[in-house]
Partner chain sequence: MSGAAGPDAAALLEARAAVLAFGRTPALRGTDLRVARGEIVAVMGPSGSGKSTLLHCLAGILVPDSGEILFDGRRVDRMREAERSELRRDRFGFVFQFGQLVPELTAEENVAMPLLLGGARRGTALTEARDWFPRLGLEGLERRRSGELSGGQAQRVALARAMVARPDVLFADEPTGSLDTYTGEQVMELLVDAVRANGTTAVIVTHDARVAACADREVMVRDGKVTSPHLERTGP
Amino acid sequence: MNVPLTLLGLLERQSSHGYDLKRDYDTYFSPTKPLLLGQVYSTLGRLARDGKVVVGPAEPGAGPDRKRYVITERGATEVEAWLTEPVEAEQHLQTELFTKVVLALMLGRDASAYLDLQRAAHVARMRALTEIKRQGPLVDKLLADHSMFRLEADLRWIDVTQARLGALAEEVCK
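Could you produce the structure of the sequence above as one chain, in the form predicted on its own?
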């Protein structure tokens, strides 16, 4: 997730205070892993330093005065460029899951049992995501779909790998 560009995109929609940006970011893009407020303000500081946002005058509020952040033309240009670039496919040619399977084989441990444990963990996570899809708002449902599709791909990989463990062991335990 590109936090600076996401915050810029939110600012292009409307100028905002740091707390409001955090709330919107957490609500729409990362409901299970909220941004720290300090990260929001340090990111806004860097964006201001780089001329992508300007800080408006302080506005009185219930607590300390609040600053409203406004995107600049430079910031809007960067958001436009980012939104028109396709997301690069992740280069998962080496993952922790794969590494654990190979190391288990190399060390004479039960890689099949590890794959069974991983499968059970994925299935449990998919059940939790299914609950989110039943009850959550559309944003959460779409995020849950994305996660479930990745888990389904992992489960297919686990099945294929489990079927090939003998051949893999021969290759990596020479």
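Every value quoted in this text rests on a predicted model; they were computed, and no experiment measured them. Positions refer to the first chain, counted from 1. Rigid core (definition): largest C-alpha set, two forms, superposition within 1.5 Å. What changes on going to the form predicted in complex with its partner chain:
- Here Ala163 counts as shifted, since its C-alpha moves by at least 2 Å between these two forms after the core is aligned.
- Superposition on the rigid core between these two forms places the CA atom of Ser147 less than 2 Å from its counterpart.
Mind pulling up the form predicted in complex with its partner chain next to the form predicted on its own we just looked at?
Single chain only below; no partners, no other molecules.
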């Protein structure tokens, strides 16, 4: 996750105090792993140094968080470029899954039983995500959908691998 650019994007929506920015970030993009406030301020500090945001004057009132951050032209240009750039198409094979299958075959263990359990674990996770999708707000649905497609990719791999176990075993045990 690109935290600086995401924060910049949120600032393009509206200028904001550091704490509100953190709250929006956590709500939309990282509900299970909140940002540390310290990380937010150090990131904003760097963005200010690079001329991508400017810091407003301290506002009257109590509390440590009385400064507003405003995005600059340069910051906005960077957000725009970033949003149109495709993300690198990564390899997402869960390598541990792959390793377990190959090792099990090498050691003459029951790789098929392992794959059955792995499938059950994946479907169980998909069931939990399905529940989230039925009840949660749209943003949660989008995240859940993404996770589900990833899990589906693994599941297809599990199915095909299971169908090929015989041939794989021969090759690995040669």
